[in-house]
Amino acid sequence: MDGTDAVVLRTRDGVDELIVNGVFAMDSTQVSSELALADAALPAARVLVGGLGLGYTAARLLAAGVEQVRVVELSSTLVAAARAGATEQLGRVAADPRVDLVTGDIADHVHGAWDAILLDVDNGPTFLIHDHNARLYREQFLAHCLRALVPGGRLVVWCEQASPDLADALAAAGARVEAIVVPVTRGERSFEYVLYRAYGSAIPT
């Protein structure tokens, strides 16, 4: 999300909703893929997360015992809302001493040595909300992420559908890649989100 985006958090009938520039982003009724994104990073001690959302990925990491979670979120409005406890979940995440909540572009914050890096900043390369995020799904940036992992670390990218081009870019960056399909049902609609998990040169057996 762009730092100047119009971000609206609202609660209707007990359901938290995140709206960006008038477009539905997510709500608290169906968060299975956000939880699966966190699970794909485990086990891990230090995790870098691109994209805050409603805080479910970060909360899952914390519940699993991750020692440090750095969340980089481009929307200053959403970060401020989390720190103000706009929803119970966001408030818990922002208040947890293991969480470093940063306002910024994830592309500027990939440095150090992480057990896992999780990217959930857009819908994936096949259906971008913001064109400037396209660079995050290209070989150069993905290779940069892989270099910021400890041996055996994992880079996991959330996508709203399968993206062979992303899998190819990860492979070209030197990673072994696996796709994790997350079936989702919303009302009468059923579809599949896809997580791409990539391991760098030091691959666990």
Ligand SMILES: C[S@@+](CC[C@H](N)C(=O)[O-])C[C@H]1O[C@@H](n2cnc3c(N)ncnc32)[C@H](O)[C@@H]1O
Contents of the next structure:
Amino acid sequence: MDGTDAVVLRTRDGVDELIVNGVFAMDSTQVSSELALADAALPAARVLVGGLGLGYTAARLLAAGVEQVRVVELSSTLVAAARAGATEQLGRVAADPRVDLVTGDIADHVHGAWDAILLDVDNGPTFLIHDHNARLYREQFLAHCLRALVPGGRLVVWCEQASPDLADALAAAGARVEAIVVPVTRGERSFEYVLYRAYGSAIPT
Ligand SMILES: C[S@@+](CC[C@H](N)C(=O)[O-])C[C@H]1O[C@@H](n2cnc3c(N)ncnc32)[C@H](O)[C@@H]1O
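Form predicted in complex with the named molecule structure, per the form predicted alone context:
All chains and molecules follow, beginning with the one already shown.
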């Protein structure tokens, strides 16, 4: 296992936890923002997802009737665990015939014409899990994503907090941008996660 593949998936007291590169990425106790990320893509027939995680976003897309979901996941360990059914949900997502589960860096896998591209690979641009992911939030890569959308398609980026720099980079890439705030309570603590949804040149009315 190399530095980019340091993923720990464990279940404690019935809660699934995912640790990536030594950083807590998520658990199964509160997943409303992962579900909201999928909802922000809809309606859509073909969706490209960066980051498998525990599979909540992908599962929500499938439940909504999306016809093709390509999930690009950096960790081959996590992909293998999903294929082995390490959690019921990961097994179901990996086995779904509509899912194309690819091991790789989303930076290298944005091609084609998608109704939506979803990026949830860090704890957001202000809290990177992998330093090399910084490029994913810059104008050049965001513009590349926008070019890989059908007219009216959406690029949605999950963030652990508001990121004006990301909004600016999306706007500089030519997008119309909206921020969707997802209030979340975890135990005693409250957070406002933010989904940045960007539309390319063909803006729906
Ligand atoms: C927060 S989790 C995604 C959660 C997912 N939305 C869900 O519903 O469970 C982030 C995932 O992105 C993966 N990842 C990190 N950097 C990546 C990259 N550059 N390309 C693809 N996957 C990446 C991590 O290994 C991890 O599985």
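Residue numbers count along the first chain shown, from 1. What we label the rigid core is the largest C-alpha set whose atoms superpose within 1.5 Å from one form to the other. The model shown is predicted, which means the values in this text are computed figures rather than measured ones.
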(request) Could you check whether the CA atom of Val23 moves 2 Å or more between the two forms, using the rigid core for the fit? (result) yes
